[in-house]
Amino acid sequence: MIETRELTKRYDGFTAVDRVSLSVAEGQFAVLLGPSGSGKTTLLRMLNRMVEPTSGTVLVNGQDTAGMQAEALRRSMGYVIQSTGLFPNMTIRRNVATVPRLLGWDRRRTDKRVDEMLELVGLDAKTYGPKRPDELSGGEAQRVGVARALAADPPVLLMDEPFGAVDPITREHLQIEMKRIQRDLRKTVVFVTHDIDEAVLLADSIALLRNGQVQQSGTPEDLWRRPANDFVRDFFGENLGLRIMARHCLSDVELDALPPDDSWHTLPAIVHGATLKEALAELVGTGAERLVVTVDGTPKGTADFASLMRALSAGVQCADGVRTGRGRDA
């Protein structure tokens, strides 16, 4: 879907991106991760030619983007930034309709699409459509930014630290919502962040950059189990295993049967959509040897530390690509 070959950007002798070669498959959620100044945003902006490369090639579906009209290329890629970039003098409805209107869609088609996109990101079109950006919370504005980027149904979505300016709780909700949208629409997403937890939660693949060069690329599990060098190992630190556990859900763990003597009634319960990380925290917090795993309040089996580790070693991830629940059962 997207491929870069020896992609390089220099500014007056400073090399911001240095011979980067990467491939992003169709429908993949690819994350560009790294410390400030590593070249993440410059690399992202070269994909839609908001920044022109000094050398190298960007291919989209095998076509060299250097031969495309820049405006047409950008309209074929949704783009979401941290500050949302919403037009302050326009209503939310008109903001979301921006690209469809530029593409000449008729009003009926545009209005229908706006309603669909606002619903997709969890905003009621009748309530939010007439509002202006200054009437929204940070999280609502980011949702509108995503809706606008998806309005013309682009095959590619570029996102530059889109959730970096919101509070941690809202950020987590937006991350889970983004994973759900990706699961439903199967867009090809290239997502820039410096937040390790965010990268590990969202990514199908991570490219870790330093000084404009890719240090390693692969799945989060690849980078955890087989770090390419000391920088990769040190960047993720000792807690990467715990972060990886947040990608895996109890719904995919092979459960043990409930004890026949009803002793399971004394065990703490946890919903099957909780992550392995949350299950481990529950085991440690309660001091229990195992947990009862429930679905809609009905106990389905038990899980202990060993079963969590087996699932993690097998590389099993949440079956639907997104967490379906969390925490202790009521």
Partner chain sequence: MPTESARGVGAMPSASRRTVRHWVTVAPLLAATLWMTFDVTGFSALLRTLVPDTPTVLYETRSLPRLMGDQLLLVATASALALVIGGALGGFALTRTGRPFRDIIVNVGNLAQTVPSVAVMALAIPLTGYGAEPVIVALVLYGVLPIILNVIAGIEGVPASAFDAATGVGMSPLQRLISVELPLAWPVILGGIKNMLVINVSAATLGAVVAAGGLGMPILAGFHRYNNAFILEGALPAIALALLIDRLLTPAAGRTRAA
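Bear in mind that the values here come from a model prediction, so they are computed numbers and not experimental data. Numbering follows the first chain given and starts at 1. Take the two forms, superpose them, and find the largest set of C-alpha atoms that agree within 1.5 Å; that set is the rigid core. First, how it differs from the form predicted in complex with the partner chain.
Once both forms are fitted on their core, the CA shift for Gly62 between the two forms remains under 2 Å. Here Gln28 does not count as shifted, since its C-alpha moves by less than 2 Å between the two forms after the core is aligned.
With a cut-off of 2 Å and the rigid core superposed, Ala288 has a Cα displacement that reaches or exceeds the cut-off between the two forms.
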Contents of the next structure:
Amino acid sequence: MIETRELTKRYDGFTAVDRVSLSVAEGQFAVLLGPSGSGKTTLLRMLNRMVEPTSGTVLVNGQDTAGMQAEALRRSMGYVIQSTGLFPNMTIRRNVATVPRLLGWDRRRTDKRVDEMLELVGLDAKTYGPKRPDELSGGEAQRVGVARALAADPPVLLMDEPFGAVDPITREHLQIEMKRIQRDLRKTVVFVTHDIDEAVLLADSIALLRNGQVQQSGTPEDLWRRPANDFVRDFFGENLGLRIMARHCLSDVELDALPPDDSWHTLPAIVHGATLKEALAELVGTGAERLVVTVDGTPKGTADFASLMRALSAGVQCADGVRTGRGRDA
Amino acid sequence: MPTESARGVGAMPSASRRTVRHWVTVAPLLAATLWMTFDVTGFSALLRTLVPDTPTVLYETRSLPRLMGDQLLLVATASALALVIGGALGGFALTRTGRPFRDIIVNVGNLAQTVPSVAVMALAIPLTGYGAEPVIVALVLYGVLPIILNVIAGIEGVPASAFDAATGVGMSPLQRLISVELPLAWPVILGGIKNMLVINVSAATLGAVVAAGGLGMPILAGFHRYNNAFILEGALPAIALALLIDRLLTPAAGRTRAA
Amino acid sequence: MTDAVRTHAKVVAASGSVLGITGAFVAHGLIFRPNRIVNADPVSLWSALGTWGWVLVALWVAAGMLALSPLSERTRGVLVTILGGAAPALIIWRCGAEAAAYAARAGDVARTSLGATVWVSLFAGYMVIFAATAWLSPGPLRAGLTYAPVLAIAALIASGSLGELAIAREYANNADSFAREFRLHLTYVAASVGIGLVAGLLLGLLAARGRSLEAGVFGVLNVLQVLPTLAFIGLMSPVLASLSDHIALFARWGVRGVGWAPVIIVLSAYAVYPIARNTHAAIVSLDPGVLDAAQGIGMGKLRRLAEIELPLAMPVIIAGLRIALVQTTAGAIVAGLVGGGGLGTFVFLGAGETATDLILLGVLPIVALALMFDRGVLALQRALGDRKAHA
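Got the form predicted alone; any chance of the form predicted in complex with the partner chain too?
All chains and molecules follow, beginning with the one already shown.
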């Protein structure tokens, strides 16, 4: 879908992005991760030609973007940034309608689309549509930013630390919803962040950058199990394993059958939407060897440490709609 | 981000380089002003080149050193008075007693811009007679405004943190004023002084209308007698003087801002 | 509105009343002259107004007392504003009547001028109203009460009750030329501010494109801004005269070393600065995120300018326009000095003859126009939703 070849950006004497070759498959959630100054934003901005590369090429669906009209290219990619960049002189409706208007959609189609988009990001169109950006909270503004980026149904979404400026709890909600939207709409997303938790939670694949060079790219599990160098290992730190466990859910675990006797009644219970990390915490916290896994309150089977490990190596991420975000059985 | 660091490379000129650049613009202006005022032969030769077909190039009634003297005396007297009065009024508006009048002082200060300064000179004639006095009245009134407004803006612009810190280390209000508030407000106040001087140089040129002398005199005579040399004889030194004062006080007064 | 401001208003309103009372008793209230040039004894308002003097003093006293009273804020605001406006209106009305009475006694050549304390009393009324309106919330009531005295005086002028005041006599003697010079003055303002607006917008946008452009544009504009008005016109005069001598088209347009051409050039040059400065400041202080988003979303340069940058910068640009308008209206007075006409004509004629009323015939319309422009553009700013716009 998107491919870069030997992509390089130099500012007098200083190389911001150095011969980066990456490819992002259709429908994939790709994260560009790295410390500040690593060139990830510059790399992202070369994808829609906000920054012109010094050398190298960007291909979208096999076509070299250098030959395209920059504005047309940008309209075919949604764009979301940290400060949301909502236009303060326009209502929320008009903000969301920007790209459809640029593309010359007729009014009815645009209106309908705006309603759908606001609903998609969980905002009531009647309430929020007529408001101005300065009347929204940070989280709401960020939702509108996503709605605006998606309005013209672009196959690709570029996101530059979109949730960097919102509080941690709102950020987690937004991340989970972003993941849902991306899966539902099968969008290809390129997402820039310096937050490891965010990267590991969202990514199908991560490219870790440093000084403009890709240190390693692959699934989070790859980067965890087979770090290419010390920088990769040190950057993720010792918590990466736990973070990866948070990507997987008990619903992916092959459960052992409930023992026929009533002995399982004494075991701690947990919902099948909980993450492996939560399950591990439950095992360690209660000192039990096994957990009873429930679906809608009905016990379905049991899981022990070994079954968690099997699920982790299978590498399946939480399926749609199962993950609850906060896993303990209420 | 790399884009920003790349942009930030442009070096800030050092303090000494700025001083040099300052004097590189000021010195020629000073030289030009002095030359036009005192080198009668040279300056009249220049005027003759600029306006070839004129019999007389220099205004007979009053010599340039005297005209420049009039001009400087008007500006200096009025500006000194305005500085004292404006400083006092601006300071008053910031005291506990003066506080209620702050808004109306600022408001009147802004509204007074609607009255042309030369109108004030004309209206002062019945009270003061012709000559330097009506000009001084007008110049003081007009000079007072930028001083008051900038004293208020300067002191009010002192960051609350600096104010708190000064109070916190146990300074008395007077100590705080002298060692914290005034130094921090100084660039803004200096901007007001520069404004006042520039306005006053311009207004003093109009003083010729009410027979106060000054560099406006040959300009007006030139208009009446269709003598372009007279006009330039007054206009060029007046322009040099205004630019000199402006440039002299510019580097410390800071960058332009929106009103 | 903070509590402090509301308490401060009491002090200001009471001070205004005291100033008004003082003004009533100091000499130079009205100046009667048997004819236009002769000097004559000024009298205080107190002695000029007779019984009405008692009413005047009562109005001021009541305004001061009510301002300090413990009445509810709204009641106090309404009453004090009315009284603060009524006193100056009464003064103007009675001065007109006294002038008429004097004219009846002393004949057609007699003149009655308003003395300094009339203007002081108008200022006192302004102080009282300015303070008292702090107690009222914005809205039609406040606006109505504030401008009622202005309308009252306008009505007095229109009704002809002030016709025997010296300034009105000057107007009557110069009615034809007044209309012409008034139009000319407005033309100068419109042309210069129009040119200044277009040039200022373009230069401001240009300056916002980079540091070196900014330095270049404002380097030139700063110099122009500093040039003394008369010297600037003087500098243009030989240039224009020579242009007109050498280029027939300029001569046909009536470009000369004196007259409208140097005036419009100089006033436009001054008007450019506040507009360019505010345009530049507004554009460079726009949220970079917004501009980034506009670009990233695929807006072209022109569209970004038209739909995002200019609308967002508009309040600040209009603030610059307001400064330019007020400044140019006052500045156009110099046209009268260099053969350009306009309301300055009366000022300089009057200055030559020491005829204060003729000077006022030029000055008062200039001030009124400038104030109207100021308030008008302020209202526009607020209508555009700029809540920070201040008087």
